[in-house]
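Just the one chain here, the form predicted on its own, laid out as structure tokens.
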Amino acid sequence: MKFKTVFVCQQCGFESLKWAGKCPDCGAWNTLQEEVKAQENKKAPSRTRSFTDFSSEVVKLSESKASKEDRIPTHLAEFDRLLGGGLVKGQLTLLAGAPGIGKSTLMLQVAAELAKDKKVLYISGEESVGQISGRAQRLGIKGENIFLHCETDIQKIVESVENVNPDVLILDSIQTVYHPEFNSSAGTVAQVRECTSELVRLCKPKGMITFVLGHVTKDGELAGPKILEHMVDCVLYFDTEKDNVLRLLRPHKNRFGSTGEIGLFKMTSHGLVGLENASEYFAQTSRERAIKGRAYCLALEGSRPLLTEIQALVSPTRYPFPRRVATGVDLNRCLMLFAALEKHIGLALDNKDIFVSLAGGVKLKDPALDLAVCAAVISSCKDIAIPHDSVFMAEVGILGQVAKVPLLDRRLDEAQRLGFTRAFTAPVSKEEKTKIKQMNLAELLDLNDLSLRLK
């Protein structure tokens, strides 16, 4: 067998005979790494047979039968919400996140719940059996139906799966597994691609639920080739730094559910605990009194309304270029709102620093936050305290007009449940007004109406 040296981009998988600082395909810098690749015989069949096991006869769509997807709950409410109600047989899920953020902890908790009526095989390429057992003891997991195996060879992993024949397979992590037929090191594009292909061919015909843990780069992206995300059914990302107590889990891909949901977990000594009342967690400061520069909003993540607290600080600057800082919200969106406030209500912000923050460490992109940001900036600039029982929910355009946001009735129901008595929104229909009983609506047409209402 002959071998050749190639340079493979670790970002997109592009192969080049010469090294280059910038990948010609994806444009990433310093991603080409040298690998030794075997030259395959043209007469011999290809070794990579990613999806040949799924071949079928040609049939008409009208004559085909739809397969019923029975959901298998994990009994972790936040996790089931992300998955669309539970797991599906043969589902391959990729869980990615920064080191130490809680990926292994979450998988062990999921394994404990599924092991109540299913056989679980937990394979680790990073930890020993003793380390996994120590974590299980801290979490109070007995694991009578959980089998542990420490291995990095994909062929031996396949043999273990054939011997144990589990219902659920957990692999921690895909970057540590290697295929012995390839000479490149573990974690490279070729190894990740081929090992994942083996798992797909293994779990799909058996209907085995498979979880694969993955590493992320320093930029927060999934390490390895982009094709890895295409090969799996569901991709989940931990969207919070490990130093924060709160853990946000977001689906970036889900063939069996929505990608607009969000899972909220809190790291404790007993593992990850789902937040049942997330609205009270994000509203960290006391709501019993009015505070200058603070405005509340009901933002929507998927089908879940979350009470968010917008904090703004507007102060005179001593520098020729005022600072604009946004935490948790889109900075470009905030810059547009600041310009609209200066243009349409004459708010003098050209000589002031503006700091906008979303309390709780969460990052949201709901357009309903626009009105709350504007209200908080006006409140801080004019030293006007916003009443603690007021909530702001509307989108603001560059012309200063206020627009309605989707699912307003669901947001208002949550606001009433939390004790708010007044809501600043865009004009609503008569049917929506009849549904609101205990809340006073302040309907706004533009930013001028907002400025007058806050006086």
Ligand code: TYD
Second form
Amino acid sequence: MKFKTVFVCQQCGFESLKWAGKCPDCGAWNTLQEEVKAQENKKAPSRTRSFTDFSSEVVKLSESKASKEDRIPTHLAEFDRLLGGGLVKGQLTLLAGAPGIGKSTLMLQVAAELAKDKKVLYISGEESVGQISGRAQRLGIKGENIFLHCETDIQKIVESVENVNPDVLILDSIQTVYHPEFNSSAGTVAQVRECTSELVRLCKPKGMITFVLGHVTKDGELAGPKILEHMVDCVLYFDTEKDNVLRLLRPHKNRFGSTGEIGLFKMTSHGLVGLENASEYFAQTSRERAIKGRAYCLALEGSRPLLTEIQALVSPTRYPFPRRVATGVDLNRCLMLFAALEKHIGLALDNKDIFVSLAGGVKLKDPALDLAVCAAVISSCKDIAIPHDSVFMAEVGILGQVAKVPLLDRRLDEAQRLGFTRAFTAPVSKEEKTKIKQMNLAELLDLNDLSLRLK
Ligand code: TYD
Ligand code: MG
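Requested next: the structure of the form predicted in complex with the named molecule (the form predicted on its own having been shown above).
The next block holds the full complex; its first chain is the one shown before.
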């Protein structure tokens, strides 16, 4: 077999005979890496054959049958919800995250649940059998039905899958496995692409549920080529926020469900625990009494309303340019809201420093937070305490008008459940009002209304 040297972009997979500082295809800098490639034998079947075989006759969509997707629950409520009710047979999921975030821990916990009635094969290229079993002991996992294999050669992994014939395969991680026919080192584009297509060919016909773990680069992008994300059914990113205890699992792509849901977990000494009552985690200050500069909002993360607390501090500045600091909410959005408050209700903010923070250490982009930000700023600026039983949910525009936000009824239901009695919103239609019974609604047209009601 002949070999040739090529330079491959580690981001997009572009191949070039010469090195260049910038990839001519995707424009990324410093991503071209030298790889040794076997020259293809013309008679041998092409390596770039499709990694799945879905070829069919031409049929009418109206006459075609939808494949039935029975959901296989993992019994980890947060994980199931974000997957859209559970796993599907033959599903290939990529779980990506920074080192130490808890990917291996989560997978071991998922494996333990699935192993109650399924055979699980856990392949690790990162840890020894001793290390994995040590972690399993700490998590209290017996692992009767879990088979461990520490291996990085994809051909041996395939053999091992053929021998064990598991229902669930976990591979930790894709960047450590290599295909011996390729000379480039593990983790390079060619290796990641080949090993993943080998896995797809393996798991789809068997209907085997497969999890592949992946590393992320320092920018939070998945290390390796984008093609990896195209090949799998589901991409999940594991992320943490500033306090380092909370873990967020976000679907980036999901062929069997929505990508709007997130899973919330806490890392404890016994592994990951789902945060079922998330609202209580995010609202931090005591709800017993009114506080100046604090406004509650039920913000949506996916389709789940979370009780969030906006805190604002408005204080005289000692600098020529007043400071504007926003944590957890978008600063530009806040700057627009401050300008609207100055213009439409004449709030004197020009010589004040303003700090706005979303308690709980998450970042949210829900427009419903606008009204809560305005209420908290007015409250801090004018020294008016906001009653502890009020929530604020509406979008505020540059003209100072207040607009409705989606899924108001769901937010109000959750607010009611949490004991709130008064909600500040945009005007609500009659039909919607019939659904809201116990809540006292304050319908606002614009910021003037808000300012008048906060006296
Ligand atoms: P790990 O799953 O090894 O992360 P990854 O596979 O993403 O690199 O998790 C490592 C971290 O999790 C480690 O710093 C210790 C912490 N941890 C706990 O806090 N509690 C536990 O029960 C376990 C198993 C890990
Ligand atoms: Mg790990």
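Worth saying up front: this structure is predicted, and the values here are computed from it rather than measured. Between two forms, the rigid core is the largest collection of C-alphas that superpose within 1.5 Å. Numbering follows the first chain given and starts at 1.
- When two forms of a protein are overlaid on their rigid core, residues whose CA moves 2 Å or more are considered shifted, and residue 403 is not one of them between the two forms.
- Once you line up the core between the two forms, the Cα of residue 390 stays within less than 2 Å of where it was.
- Annotation: Cα of residue 27 displaced by at least 2 Å between the two forms, core superposition.
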